[in-house]
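For reference, the chain that follows is the form predicted on its own, supplied as structure tokens.
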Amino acid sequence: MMMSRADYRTGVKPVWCRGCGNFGLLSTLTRKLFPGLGIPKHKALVVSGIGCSSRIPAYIDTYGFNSIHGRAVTIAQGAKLARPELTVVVIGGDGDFFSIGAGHLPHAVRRNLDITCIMVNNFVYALTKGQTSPTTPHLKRGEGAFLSRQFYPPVDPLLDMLSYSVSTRASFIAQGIATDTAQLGWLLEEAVRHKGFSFVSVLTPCVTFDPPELFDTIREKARYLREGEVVELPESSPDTPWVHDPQNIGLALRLAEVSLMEEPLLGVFFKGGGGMTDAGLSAG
């Protein structure tokens, strides 16, 4: 039965700051994904870490786990053992998913078990007040106007998790951008769509700590890949542009090696074979 917009919802207001792009994927996940998919709510789980967008299970009329640090993704694998008819998707931040939780993604991309990650990332750790996370950008001086010493102090370079999840051949991987709900919302449907282990990154702003030029020049700079159109590259790049193929996990690692901050690339990166199947998981 296809369920409406609106039983997706709780009652729960999120404590989000105005503006924040938790909104833009909260709306995405209730008014797109689980509409459009049909699922029934007892047949849905989200499991979050900590971490701002980790508050979402509270906003979302489904089974949902707001866990530990670092630990979602390990939980939400053991749901759907233990669970296998259930979707299951696992949500946190750049800071949850790649500094105390970086060990766990590179096995449950391994296992390449039907569960679906979206990783906000918002360059920052805002809900302990503004420290640099592993995403944060970090350029050296004069490079970027809209990045300065006193946001972002330079100290590590960031951690590319596109270039990640590549390398460690996770079989879907994909950026969207909170700003656009239309197209965000047919990621997370192609990803929950997949049969196995679906990376989803969602670029997205902290309007507190960030300062604004960071998100309006990343939204400006974006550009959308389409299958079958030719990749559309930054002048730096010493590449020749190539036509847009997901299933070439090659192209995928090229693709994921361009500058965040020189042309964010939205769309699906990479799509592989799918992984264990319900019936499998049932059988083991």
The other form holds:
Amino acid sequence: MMMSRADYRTGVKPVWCRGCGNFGLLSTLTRKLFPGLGIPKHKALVVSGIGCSSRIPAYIDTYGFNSIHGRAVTIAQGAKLARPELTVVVIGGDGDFFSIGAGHLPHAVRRNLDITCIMVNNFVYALTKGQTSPTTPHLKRGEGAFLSRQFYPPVDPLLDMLSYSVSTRASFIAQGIATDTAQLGWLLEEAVRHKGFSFVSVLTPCVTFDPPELFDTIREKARYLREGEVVELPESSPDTPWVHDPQNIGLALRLAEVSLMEEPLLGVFFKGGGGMTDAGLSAG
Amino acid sequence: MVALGSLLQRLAAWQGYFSHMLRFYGPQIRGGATAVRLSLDAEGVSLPKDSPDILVCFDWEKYLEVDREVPLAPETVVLYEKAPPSGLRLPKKSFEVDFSEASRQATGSDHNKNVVALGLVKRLLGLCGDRASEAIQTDEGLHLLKQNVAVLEAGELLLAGHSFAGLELCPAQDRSVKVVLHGNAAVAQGALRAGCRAFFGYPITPASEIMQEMQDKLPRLDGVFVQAEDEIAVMGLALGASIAGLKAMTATSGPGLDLMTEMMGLASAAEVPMVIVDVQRCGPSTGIPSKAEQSDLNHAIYGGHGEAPRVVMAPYDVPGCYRLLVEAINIAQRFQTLVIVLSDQWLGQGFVAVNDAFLKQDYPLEELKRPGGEETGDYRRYLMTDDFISPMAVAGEEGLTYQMTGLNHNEKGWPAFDFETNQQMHRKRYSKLMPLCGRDGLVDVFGNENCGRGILTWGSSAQIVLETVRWLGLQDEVKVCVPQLIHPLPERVERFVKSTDKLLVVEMNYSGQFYRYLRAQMDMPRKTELYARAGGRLFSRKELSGPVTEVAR
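Would you generate the structure of this protein in the form predicted in complex with the partner chain, following the form predicted on its own above?
Complete assembly follows, chain above in first position.
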């Protein structure tokens, strides 16, 4: 059965600002991911927490649950255990996944249920109007442009989501960008197809509370990671080139250390083999 | 000591005796002072007397740490191993017995001194029925005796020259073998009986036995079990399983209930069926983890921000734990609501031997109100209906997709930010529970209905109140009302209050939470007294006899 975008949209009008990166994610999900994989809408469940991106379930006509700040990943796992045939997607922001909900992530990785977490990283608490988040670039006051517009600069170093995910050994780790929906669509398809816990970071502009220079810089510096191609790391040389291999967790760790502000990498960082079955724990 | 109590309880259960056994233990991880208090009864479960008929003591120093729980009376027969410290005056019938030596003689080690003691107590009680050897051979719970029959026999021969007339048990009235279990096991088994197939938990005293029982049994029933990273995740997992169509629950104690509170609000707002069992312990904060208190009532009824209606229930005995879990899961499904069941450490961890009728009884089960089919295309998850309960689809069902949210929402489940919808949805969530006020069957009234003196109590306190009334012979002078459904409050409770001119409320918390909850809803007799105090020690007949006599007067 062919499904069109219209099949996956509800009649609810998004609350997001004009130009918000979340529109890119919404259309990727409703135009590409669900129809592309032929997932009937009743077989999908989208769970979110609280934040701008977490408003998304109301706009997608699958089963959906816009739940509590930081807790979406717990609800998603419960549903997946109860109904393994569901395609379960968790959506949240940087604050949602990596501040208030950070404690749940390593355990979700450990359980390795077949669910896909999409972290919409816009570097700021936008729903509450511009406070710093764990991913707001850390700079001293007056040092540069990468500060949220309204409030104080972050005093703590940022928490790097990719390093965190790699270090906890999430079985699929990727990063995309909201402005390249073609690649994002492919990454999400790979993530959903992967049998196991998948984590996808989506670099997303916040047009209201990020200084424009922040996302402009990311977009300019972004480079694509492709399997089999040489990665540009200092350790790599023409004589002994380092070739990207998503099965290599050591390489993934090294790549995750590359600073997002210096060289944002887009692609599949890591893809472990032999994830758990659909049934996950209940199979045991 | 615990092994001695458990083995004796089980042996007696095989002969048809009812019993109740409570364990007292301190903060030590292992060892430390431990005592059990076991009462055997030929007619029905009764609570242990305030002082024992027989006391077995292996270590007087340890005894002095728990002597408030098992105080000596002048007529107590004491069997002890080592001489008491000077200053401790023992009753007349006290006997020094070298249990360790008897164990050494039989097996070469003193590890089995508890079996020796059991042999002696068994003889004193005349518990030598024909079923004893069958029990030892077949009951898994008695395998320690199977390996040590000679030790048991050695114990039976001790103090052979003494007469212990008067200690022998009367024959059990009904010789059927009694089932031995505690409230936590009954909770788990009741939930499974009601169709619970998803349990998520996090270890906590004194509720962990429920989780362990579920961990043991659910896999064999194709159910889902996860020990999660914390109680927040526990509730998330349970809500996820519930929206996907499984009957889901969890069990915890006060500190865990704190962490679950944010999702109690979500379950109420999004109308997701959910059951939480709170095995209460002394609070606030870490409190006394190993001792009972009834101090989570306010939290259960009101906990959380905003106004999140839910159902609160409280069993008062072990078979009641089983029955009430069936009710709780039924109510959660039927009303698409959160149900909190308040047990406590005493009820949860106290072992009883009882008739197994409650396990064999037929229990009707309730399921979700389902969409009828005509909704396809325009399914409204939160449709306003006459009974305020909307047909509920579960994730995965074709043609019925919908979106839930903790935001205020309209009939479709979509976010709504206007007063009218907010008011309408509050009304829906409150009103749908109102039929529960007619559930008079969830209120037990004991005694002479026509007398004007009444006692209202709840949870495990009810057992000791009823026992005290019996002990004082006041069954005709005062009636006792025990609601097992506490919120919303059944009308029968108000009728009970209205029928009295003198009333006593008994509960184990410092501030009288149940009393205040009642007062907020109804006028109470001018002569209403409250007997409430913090937990940490069980109520005794003696303690309650003052207020109970006073109200009956």
